[in-house]
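Coming up is one lone chain in structure tokens, specifically the form predicted on its own.
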Amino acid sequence: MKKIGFIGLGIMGKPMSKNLLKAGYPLVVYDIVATAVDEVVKAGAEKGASPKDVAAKADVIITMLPNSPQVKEVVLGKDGVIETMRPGSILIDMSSIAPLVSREVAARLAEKKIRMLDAPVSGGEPKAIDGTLSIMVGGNQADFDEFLPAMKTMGASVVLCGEIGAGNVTKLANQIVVAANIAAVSEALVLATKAGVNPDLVFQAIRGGLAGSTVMNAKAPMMMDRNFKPGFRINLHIKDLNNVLDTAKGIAAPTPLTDEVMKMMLSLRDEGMGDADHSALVRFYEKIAGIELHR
């Protein structure tokens, strides 16, 4: 069983390097914030010292980071993992990012002979926990089918989508649907608060039919309960979106939908809420309403 660098322990990254060990994987791990990599090391995993050490210590490389400067910076920067890898080995980029950087990174171990899939994931805080991710993957089928029971370990779906590129693509998809739901849902219920009609009673009346989905059965409940603990925050949907509408400037696609959610986010944020669950752009009609959810 080949030996797996896991670079990135956030809220999304911890419980999918846990998962892995609970597989058989031997894994080495690293994140800036050293109570995270204490964590997983106490789980089983081996300390690295910096990207370029667990590089150096692993045969596969996976990260989990915020953005595209991130990956960049660990990948290819000063000490980063294009240092230390060896030709012939990956870089699985887990983390969700512009696409046009995926090909960038990608280029560029190309040309030491370091192969790459991005293989960005939805589903949060606990399906990382439960390891039942979506993982929307871009690159090389031979590189995909050979990786798959890793990726497996860490989502219960892992969809070859496209060449490099197309996993990011995928997952700006993902997250526009995802944003609209949420904004949907919280614009519904706050109509029916507003109305004198029970929340709780129009959720379980709906949730059944058409209009429910994965996404009203998890946020609702979680507004309801006024429970605004992040899963995924605002200001990690609000990167998200930004990198939605700048791939779409550049290919000349409409995004009328994600502009209105990105202004409702971005108020939010302005407001402090930046760090809260997404589910918590309910707040943002809450306001206007001058009403709260509850059950």
Ligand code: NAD
Contents of the next structure:
Amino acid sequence: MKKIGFIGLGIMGKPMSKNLLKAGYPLVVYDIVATAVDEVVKAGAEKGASPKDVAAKADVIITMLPNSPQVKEVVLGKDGVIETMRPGSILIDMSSIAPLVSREVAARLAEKKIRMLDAPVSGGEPKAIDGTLSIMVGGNQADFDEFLPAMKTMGASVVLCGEIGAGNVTKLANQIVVAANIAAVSEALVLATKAGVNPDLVFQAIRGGLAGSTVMNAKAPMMMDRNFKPGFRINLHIKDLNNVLDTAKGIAAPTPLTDEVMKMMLSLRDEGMGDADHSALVRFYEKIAGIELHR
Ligand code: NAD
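Show the form predicted in complex with the named molecule, please, the one above being the form predicted on its own.
Everything in the complex follows now, all chains and molecules, and the chain you saw is the first one.
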């Protein structure tokens, strides 16, 4: 089995790397947070000293970092993986970043005959732990086929969506749907409460019909239980919606719903809720309505 270098051991990267270990892949890992590295080393990985060091020791590099600037730094920056990756090796970037940056990084790697797939994920921490993420991939078919078994140890669904950057375009589409859906669930349950109807009974009544969704099933209970522990932080969703809006501007795609949800998320961030789960979007509605959801 090829040795994998895994960089970025946060909420998602930690369980994903552990699933690769469980599947028998030898792993060398790095993160700027030492305690995160120690945890995965305890599970059986080797410790890397820097991205460059990880790349010198591995045939395949996987990155799971917050956003475009961190991916550029880890791949192309000082002590970046590009310094030691060998021709023919591959970077699989599983972070959610701007599609244009995926293409830019891939072009720089291609100059050294290094291959790349962009392979962001959806599903959050529980599915990262279970190894049942949805993985949306951009790149060429042969590279996809070669690394499908490794990706399958982390995901239940792995789909090649097009050329490099297509994975992150798909992830932006995903984040538009999730953000608008959380806002719609918030709007509906706050209206029900204001109108004197128990929001939990509304949830029970409509979840099986056309209005039901994975988002509603996951987030409505969190809203009613006042459990805003992330999960997926508002700050990260703002990052993704920024990437949506930047991408949309470049291609003149309309985004009226994303524009509105972005304003709500920014106002919550300004009030110090950036590290809360994105289900805390309901707080935007609750404050205006002067109520709180409870079962
Ligand atoms: P996180 O902030 O928990 O983890 C990111 C990790 O990267 C951290 O451990 C951090 O220390 C590390 N890091 C940052 N800069 C670094 C650098 N220069 N060198 C090495 N390590 C560095 O974030 P996360 O929730 O694990 O998300 C990672 C990516 O996955 C993001 O792009 C996010 O949008 C996406 N994502 C997250 C979820 C979720 O539910 N959390 C779901 C789907 C996709």
